[in-house]
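Encoded as structure tokens, the following chain is the form predicted alone, with no partner shown.
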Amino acid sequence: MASAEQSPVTLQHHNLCSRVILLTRKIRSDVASLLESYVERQGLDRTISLDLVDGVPGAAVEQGGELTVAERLGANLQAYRAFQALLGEVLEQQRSHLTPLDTDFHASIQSVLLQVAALAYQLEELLALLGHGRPAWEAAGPEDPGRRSFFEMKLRGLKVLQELAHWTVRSVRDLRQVVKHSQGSGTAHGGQAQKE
């Protein structure tokens, strides 16, 4: 019976992981709907190549099985901090240049932006709870609105939403690995506590 008990920290960590996973799934669902609206409103084809669009964090990882818990969470936190800034750019470009009168569309982008900000905060909490330092973060400077054509703005916004959707898939996978690792560590710590 004692072995089934979990320490308050382990329970807190498990509950926070569960909340982060739920929020990540909610973001994935909302981004899927937003992508459909975005493509329609911008007059784009979902199959258009976005290879030349840079400055958006990609979700692909070559050595995912070899990453530590801190590396997994740190990479996720860095990505969502970046997406928070990128979504702010996308929202401003839509309001100022691309869809100035479409307030419902702007509200949908704003909703995802706020959820991404909340997710970044929860990932910071999780890193702190596990005793890992937060990765350093330097936000990119504000973009010059005149640098990109309207079409380039549209493509960049599409790339931001597509990569954000990919990151939500990776994040759920990463967080499940974190939970597995913590369960193994919790069992080990529990065993030590019983011996002491």
Contents of the next structure:
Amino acid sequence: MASAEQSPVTLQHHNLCSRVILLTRKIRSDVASLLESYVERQGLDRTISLDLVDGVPGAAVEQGGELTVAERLGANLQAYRAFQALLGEVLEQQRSHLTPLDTDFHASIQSVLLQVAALAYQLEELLALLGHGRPAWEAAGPEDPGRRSFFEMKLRGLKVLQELAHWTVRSVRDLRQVVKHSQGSGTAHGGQAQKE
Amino acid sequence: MLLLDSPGNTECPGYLVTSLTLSSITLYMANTNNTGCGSTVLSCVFLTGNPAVISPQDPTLVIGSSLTAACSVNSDLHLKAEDLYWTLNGRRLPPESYKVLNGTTLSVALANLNGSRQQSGDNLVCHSRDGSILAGSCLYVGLPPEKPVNITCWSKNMKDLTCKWAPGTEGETYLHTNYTLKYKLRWYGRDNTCQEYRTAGQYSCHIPKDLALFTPYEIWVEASNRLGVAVSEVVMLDILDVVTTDPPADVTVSRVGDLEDQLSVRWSSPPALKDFLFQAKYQIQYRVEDSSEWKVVDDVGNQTSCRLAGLRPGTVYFVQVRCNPFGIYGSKKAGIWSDWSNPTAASTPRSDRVPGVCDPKSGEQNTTLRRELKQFFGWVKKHAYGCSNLSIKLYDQWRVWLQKSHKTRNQVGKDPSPIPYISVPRGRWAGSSGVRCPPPASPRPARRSRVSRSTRLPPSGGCCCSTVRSPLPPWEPLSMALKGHLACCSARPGARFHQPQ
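Same protein, different form: I have the form predicted alone, so give me the form predicted in complex with the partner chain.
Let's see the whole complex now, leading with the same chain.
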């Protein structure tokens, strides 16, 4: 009954949210498998302490209750843009230094990388549909990987995958909030100023 | 004197510095076999932002060598050397191997190192007492490459060249080893490097174009890893001598009329070589559906059809054909066999007799055989004038005649018309199924029957390849008897049960 009252824009927004959630779940599943093969190939333990590794966006939400829809989606978008760059770095390090012969493994990283790029694109679309501007790419680029030791590269790759896995969990939760919010407000627009 | 080492160091081959980071400058010595080098660590570490630094960082070592590594903690952390411990690939190393070098530096001695457990290097990690990672270093332990051996090359239709090789007698180096295939025209060419690797297996490379004919190439492979370089012997070859081709196209397998133990195989010669002067020879292999064992017929010669004989009735056979183009532009080399064609399947017609419960009693069988032999020799007397005309063709004709006489008489349970031709690519097949009991009484000679066109042998260029098989088909006793008779009549001693070519 509620869906009968939805405007075409709301419906479009709902559909796009569903697609984003679907893709996020797929990434989560793929990253879980990739993590398994990653720790095996690097000779690492999944419980290894990664406190030393910085520069990877963490999924922990400090002010979850106070974020607007735009802030929520913007944070997701920025995170996946960062992961796009970080996964590219990880892939290059594996190809060039750590596992140069393991082309299947490289292909599995590449696959996740492509999905993350697609997810970032879909989040941009969602922001635009909701009437929010697309946040600019953050200027801070990746560090020069040539400065890192091989062991640091391994740890960094593990941290990237672990945090990506955490982000996919957070994103599904965030997107559900966005859907709920838009249904509650009855329109896809106007979420920018509203607090949840 | 300070000596900054590099992979090119020849004084101490096991003495390598693979990185020089902003956080430390390290000079170290790792003992390798029989080099006379010590195993002392000389570290000159300038800590910056990292909590600790391991030296050497990411070293490469020969299997069996020893290593002493040092972990220097940033003094700002207020950690003592005694607070640290080491792990290798996640396993804690025994404290007996540690040595406190100064208040903030702990070393560990590793002896007789094994090859690296993973391609990405073994993880040597320095931890604080609570288990946190302070620093890590990847160890690459392996062997220098060996000379690649057994270089073999082939050219598909003279358009390209693919070579493969073996990595050496020992094989495993535990280190990422790069292989580079190089080639040049023998007398006046310059070195070229192959670009497309792993096209025909792990150790292979493909040169897709720009190859010259009638001039030999020199081909060799260079292997290199972190511990050295090895170059293979040079192989010399002319493209014309290593030509192979595509598998024969259009392979069809069909029944030979109602003959229960034969199938006819036909194929086309490789079209890619039609403009070249060459000869071709072919091989056929076939197997029954429920077996993985192929039987090879290697006396097919240069014909493009062949009749397989001695097959089991009512059985599905998979057939493949391959081609060897040789003598291209007069080349004296043997040529290289193509891949086998995709399997083509067909079934032989079912026998009128089903072995087992439906078989007549053994006494009846003997009687039947005797009667059939009598019929056959009577028929031969009537239709063949002397042994010189006796051939498998005649025998086939007689069998068709006999089968037709059975069918005429036994109308019960008669099959629809036999499938004249079956050809199903890629292992699929079509055919009838089900069994039928033979008639209760032995066959009686009927009037002379005409031989259908489909049972005739190929007009020319065919061959008939008889094979040993088991269990015996219904006609086997008669075939064996006939074989003996043919052997007596044959002009060639030891002649096989073959269609004359």
